[in-house]
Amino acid sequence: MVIQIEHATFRQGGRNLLNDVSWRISPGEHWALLGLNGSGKTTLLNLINGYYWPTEGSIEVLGHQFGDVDLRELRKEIGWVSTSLQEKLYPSDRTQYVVISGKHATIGLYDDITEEDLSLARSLMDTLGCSHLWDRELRSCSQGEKQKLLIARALMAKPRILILDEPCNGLDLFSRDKLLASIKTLADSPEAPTLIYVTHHTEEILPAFSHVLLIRDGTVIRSGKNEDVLTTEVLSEFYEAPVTVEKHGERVYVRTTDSMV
């Protein structure tokens, strides 16, 4: 297994932000991870990272049990890309530089540089269709360019998993688009990590996300294939309001009484 998490529980200031949560997730699978805000889907992610101990339970990352593996060396393996990080980096960054920093895990770029590097990171950029921002000044960068280097960063350190966190936040409807098209090609290609996409909006999920996690209140309401989960039944009781389901192309949307979330 990639990821397996069994009945794990997380306590903090007396109360349970996690409840008896199980999640498998087998290799070859990308998992779309779909909760509202505050359902618990940072703190299952900071237990996936090790940043957080579960209270009761188990929890396995790429077969290494934890309690039997040195966390600091299984983050390496695991890419976690979130708008949060936008802030930590220099504007005045070249591009290349940001996503070659990812190698090294840092905020600006101490090491020398290979050409190794820098060919893997033009490949990089060129996969995720942002090669036309090379040498560029970060701050030069929109929202959705900045999101793309985002993940092309953290694919210099060839992480086995990458978890992309809302990385549409704050994307107008064209830029969105675009990036989530440089996710799918992404997500096709060969030699993918495993994937984990965090949403709330159903029509982020692209095909490629074969399987869903739905989280409510820090507990797991269902998991499984997209087709048995994104439902007009699964999706009323998850959200506790009717709704219905409706597909456009190859994207789910969720109706309400009145519109379309």
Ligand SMILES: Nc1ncnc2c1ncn2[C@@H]1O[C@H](COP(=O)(O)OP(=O)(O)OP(=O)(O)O)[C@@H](O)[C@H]1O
Given for the second form:
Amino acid sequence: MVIQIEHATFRQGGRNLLNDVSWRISPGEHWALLGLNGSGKTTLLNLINGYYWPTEGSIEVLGHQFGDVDLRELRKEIGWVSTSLQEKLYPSDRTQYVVISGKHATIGLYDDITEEDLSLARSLMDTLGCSHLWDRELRSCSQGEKQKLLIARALMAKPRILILDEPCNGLDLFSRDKLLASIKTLADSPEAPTLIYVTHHTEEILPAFSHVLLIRDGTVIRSGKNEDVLTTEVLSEFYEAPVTVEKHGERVYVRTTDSMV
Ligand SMILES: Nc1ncnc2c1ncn2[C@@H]1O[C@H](COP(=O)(O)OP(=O)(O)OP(=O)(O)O)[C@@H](O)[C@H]1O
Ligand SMILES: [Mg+2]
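Counterpart to the form predicted alone, namely the form predicted together with the named molecule:
And the full complex, kicking off with our chain again.
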């Protein structure tokens, strides 16, 4: 198992932020985590990274039972890309160095760069479709381009799990499609880490994400195969509102019914 969470509850401030969450991720699966604002997605990711400790239940990541493992070592196997990371990077840094800095998860320290580092950075930027940004200043890159660089940066450490926490936040329609195309290429590559894609929007959940977990108010409402979860029936129950699921090509769109508007 890549991740095995059994009956995890996380209580904070007299409130259960997560209730009896069980989630198993097997090798070869890529998962999407779908939930509204405040449903507990980031809290769950914090549990997987060992930043929060479950009040009840058990967590095993990459075969290591929490309690018996050095979390700092384990975290090196887990990449986590979120937009808040963008603000921590130096705007005047060159793109390839930003990518290479992911090797040791440092910011702004570019000592001892080897030929191998440069070549891995180039190949990762190729996979993400952003090799044309090589040697540009980070500040000259658009939001979507920066997201691609951050994903390449996370891959530089060769993680076995890569968490993408709302990577399309703040992107326009076309930048979003470009980023999703890059993520598809990554997901389809044989050496891809296990991907966990966090989002509010079903249309971002590409078929490469074989499984989906639905979370509401800290409770898992449903988890399973993409095509079994992203249906009108399941999502209406999940949102507690009548919605209609429409599939266009590879994408799944959710429409609220007119009566709600
Ligand atoms: N340390 C904490 N102490 C108390 N409450 C917290 C703490 N961390 C998160 N929460 C609360 O837990 C709930 C879930 O938060 P979380 O950040 O996990 O949601 P989310 O699903 O990631 O939402 P979003 O889509 O907006 O990012 C929220 O109501 C939040 O206010
Ligand atoms: Mg969140």
